[in-house]
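So this first bit is one chain, no partners, the form predicted alone, shown in structure tokens.
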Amino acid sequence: MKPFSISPNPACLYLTSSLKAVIAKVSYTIEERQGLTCILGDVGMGKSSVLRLLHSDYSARPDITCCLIPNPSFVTDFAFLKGICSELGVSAKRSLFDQEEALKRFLVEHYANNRNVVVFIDEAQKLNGKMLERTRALLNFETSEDKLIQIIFSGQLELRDRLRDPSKKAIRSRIFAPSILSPLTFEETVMMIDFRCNFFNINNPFSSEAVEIIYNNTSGVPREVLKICAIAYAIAQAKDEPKVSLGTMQEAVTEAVM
């Protein structure tokens, strides 16, 4: 059991107000066919978790095909293009254009039987130049009133000032209603680490005192806050301590801040 992990299982996920504004914008881009929304942010705010809770929901709909690309680490937009229609279950093609053209006439079926196609994908940030062209033109492919495919990119602060540049105008006005995520304040610190103690049915080991610690050493970044946690938690039971005494708390800091 591991109460306090960083791994991005959206079950353990605490959706605060400002998180679940971000999934009902991306949502409402989705539901509503508006083909292109970011969420972005620092390192450790939780991207990946939103992103894989989202992809997880949709799975789930029967109207809804989607697929999610955890690392675009691809050498070529051809290869980044195939690599989307291989996760949707389009088959693989010779040239850019024959591949583009099948992944069309996939789009235009699933439209016609009132299905909606959404490729979530993360670390966005590491698509290039011309991976961000390829998916401008995949939003291309609409009809008068609707987005044939939704793409969810979920990347770094690196992403938003690359399509600041000039160059990247075009997708960038293809973007709707992108989200930025922010640190947590000290009352949703509080609320996230409750939270993980009852999903795993354990009693909360950290005092008021231990959490300002927490919070004062993370600026309310999760992966950072879970982490310090994590190290506490575990030197606590070592120590056999029922509650995290503030001691173990300055142990648990000088392992987890470099």
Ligand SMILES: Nc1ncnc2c1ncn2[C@@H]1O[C@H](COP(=O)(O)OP(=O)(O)OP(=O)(O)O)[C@@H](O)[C@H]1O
The other form holds:
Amino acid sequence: MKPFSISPNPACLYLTSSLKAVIAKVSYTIEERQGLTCILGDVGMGKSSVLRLLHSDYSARPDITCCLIPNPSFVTDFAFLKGICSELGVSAKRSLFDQEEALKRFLVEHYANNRNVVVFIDEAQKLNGKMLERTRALLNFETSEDKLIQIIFSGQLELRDRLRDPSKKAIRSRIFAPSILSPLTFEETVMMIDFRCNFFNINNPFSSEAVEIIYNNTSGVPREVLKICAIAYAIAQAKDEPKVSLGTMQEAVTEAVM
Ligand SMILES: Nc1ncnc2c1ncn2[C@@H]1O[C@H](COP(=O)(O)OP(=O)(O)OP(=O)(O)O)[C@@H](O)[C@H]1O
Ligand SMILES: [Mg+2]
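Let me have the form predicted in complex with this ligand next, following on from the form predicted alone.
Up next: the whole complex, starting with the chain shown before.
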């Protein structure tokens, strides 16, 4: 495993205060059965990673049934609903109406057994108007106090823009406490790199000056930070540098910028 890998492995996530706040809001939405929340952010900010972390934590809970849809590129809203049902273990039906009824029965049964049902949907900016409308319909499955299903969207800022459209008012008003991921501060960039080095059992090869160069060239966007780190680390290893030199840093920046 590579210390500066850019795959969304939840175990490699350094929990900044902003990520802790996201986790708290999503957890509140789930525990208090508030229905729908979303995690928004620009590309490479850590949305998929934090969603996977939440999914893996909730998957381990005996009182929760949950699933993760990593990429909702469904052709129709019926296929979208079927996709969710299949992940939850609800059998496929021939019509949208029957599928919704089957899911409703499943949710009522789970609620009666004190089990909460949670659906995590990544790349939610890909959901079209009909799929958002289907999501809203699922949120109508409720008692006078509780939603029977909790849905967590994670998506690029484009999702927020789409939800701002007047035609999406009904679903927008259902969103409970949305989160927007912000870039790392300089201190968080230092800590994140250090966390990755510790996690992968290597000596941190980046001096404070080196991290300054990284930060100034990435504005603290985690994926960009990691990309420069990976290139600099590889060059330094090839040159046998135990600490990444500033010359190597400059080479890495030039290579990383397309
Ligand atoms: N706080 C962090 N600590 C450590 N690594 C992080 C942190 N935030 C993000 N990363 C890493 O940055 C990379 C990109 O994160 P991720 O894929 O989750 O971003 P994303 O917001 O889903 O991007 P996209 O919009 O392109 O889907 C991953 O390798 C992830 O582990
Ligand atoms: Mg992602």
